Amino acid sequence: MDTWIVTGGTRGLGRAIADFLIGSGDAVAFCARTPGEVARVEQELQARGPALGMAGSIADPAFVRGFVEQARTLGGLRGLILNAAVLPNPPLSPVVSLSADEVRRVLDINLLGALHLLQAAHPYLIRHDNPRVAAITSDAAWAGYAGWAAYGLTKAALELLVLTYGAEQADVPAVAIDPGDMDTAMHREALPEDDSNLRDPRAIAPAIAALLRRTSGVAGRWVFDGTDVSREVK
C-alpha cells in the first residue's frame, strides 16, 4: 500500500488532500500544531482507511524525524506533500514595518520545516518506484503582492528548495502547484473581508492527486485553473 504524508493535514485544502486519498485506497500520515485536530482527524480518517497522525511543528527536526518513522509503518512512502504554511502576526504587512523575528518565524515553518521533512523522507522515497514530492505554493512567490512580502518569500524558497530537489534526486519528480485562492482559514486571516468566489478546496484535492499520479511530465511549476485543469508554467 501506498503511503502518502501530507503536512498541515487538519484544515483546508491539506484535509481536502488526505480525505481523497484516503477514499482513493491510500495511506496518510499526516501532522498539524494542535493535538485536539490532529486526534479528531485521525479517528475520521480511520474510519475510511489506513491513517497516522501526530502533533507537533515540524521546524522541530527531532519531531519531524519520529513523524517520518511513524509514517513508513503505514506502508512505502510513495510521496510527500508539502503544505504546511502559516502566516506571519499581524498576516499581511509592508516590508518597511515586517518583524524580523516574525519573518524567522515563518521561514522556520514555511521553509525549514520542509527542508527537515525532506531530509528525513528522502531514505524512504528512494526505496519506492514511482515516488514523488509535491510544495503547495502561491502566486505570492512569483509577484510583489502589497502586504505578502513575509508569506511570499518563503514561498518562493520553497520553490526553489523543491525543484532543485528535484533536479538532483533524478527518480523523485518534484512539483510546485499553486492552487489559487481557497477559502481557507488561512486566507480568511489574512484577508477577512474578501468575499469573492474562493475554491473549494475539496474541489482541487482531485485534480493535484491526479497529477502527482502521473507516470510522466509531472516535474515543475503548476497552477489550477478554475476548472481544475493544471496547466504547467513554463
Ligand SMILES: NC(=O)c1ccc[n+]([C@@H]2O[C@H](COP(=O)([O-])OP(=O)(O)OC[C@H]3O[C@@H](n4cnc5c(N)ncnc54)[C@H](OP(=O)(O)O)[C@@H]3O)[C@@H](O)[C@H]2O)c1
Second form
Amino acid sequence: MDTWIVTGGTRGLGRAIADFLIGSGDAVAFCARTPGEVARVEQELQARGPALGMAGSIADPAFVRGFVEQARTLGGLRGLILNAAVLPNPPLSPVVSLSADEVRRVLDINLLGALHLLQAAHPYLIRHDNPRVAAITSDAAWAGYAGWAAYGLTKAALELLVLTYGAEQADVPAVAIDPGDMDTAMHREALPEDDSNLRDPRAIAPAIAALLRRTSGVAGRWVFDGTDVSREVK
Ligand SMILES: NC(=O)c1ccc[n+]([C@@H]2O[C@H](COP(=O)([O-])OP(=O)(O)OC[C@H]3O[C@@H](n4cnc5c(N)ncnc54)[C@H](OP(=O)(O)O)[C@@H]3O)[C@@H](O)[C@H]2O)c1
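Please could you give me the other form, the form predicted in complex with the ligand, since above is the form predicted alone?
Let's see the whole complex now, leading with the same chain.
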C-alpha cells in the first residue's frame, strides 16, 4: 500500500483524488485550512481506508513539516499531489490595478506552499522505489487571459518549480496536470455566471491516478482532454 499526500483534500478536485486513491487501496494524507471540514472528510475517508487529515495552511512551513511527518506514519510515502490553490481577491483583475499584496498572498500559497511541501517530502519520497510528484496547474499558466494574471503567474511559476525539480531528481518523475474547467467552489468564485458544461472533478481523478501509477513515460506536462490525460507540448 502506498501513501499519497494530497493538499486541499476537503473539496473539489483534491477531495475527488483522495476518494479515488483510498477507493483503490492506497493511503491518503490530506490538508486544508478549515478544521471542521478536515475533521469531517477525515472521518469519511477513514471509513474506507487509511487516511489522515491535518488542518493548516501550506503557506506555513512549520505546519507543512509537521503534516509531512504525520503523513509518513501511514506508510511509505509514494507521492505528493500539489493541488491546493487559491484565487486572488478579487478573483479577476487587470494588471494595471493588481494589488501587489494580493499577488504576494497568492504566491505564498500557490507557489511557496508547493516549495515547502517539496522540500519537506523530498527526503521521504526518494526512499520509495517509484515516487511521483504532481502539480495541478491551469491553462491560465500559459494563455495570458485578460484578468487572470495574479492566478496565472502562480501556476506558471508552480509548473517551472515542479518540472525543474523533476529534471534535477532523475528518480522522481514530476508532472504538471491541467484538469480543465471544473464544477468546483474555485470556479464558482471566479466565474459565478458561468453555466457552461463544467466537468465533475470525480470524472478527472481516475485519469490523474492512472497517470501517476504508470510505470514509465510519466514526467512532463499533461492536460485532461475529457476522457484521459494527453501530453501537452508547449
Ligand atoms: N476549478 C477549476 O475550474 C480549475 C481549473 C484549472 C485548474 N484548477 C486547479 O485545480 C486545483 C483544485 O481546484 P478546485 O477547483 O478543486 O478548488 P477548491 O474547490 O477551491 O478546493 C481547494 C482546496 O484547497 C484547500 N486550500 C486552499 N488554500 C489552502 C491552503 N493555503 N492550505 C491548505 N489547503 C488549502 C481548500 O480548503 P480550505 O479553503 O479549507 O483551505 C480546498 O480543500 C487547484 O490547483 C486549481 O488551481 C481548477
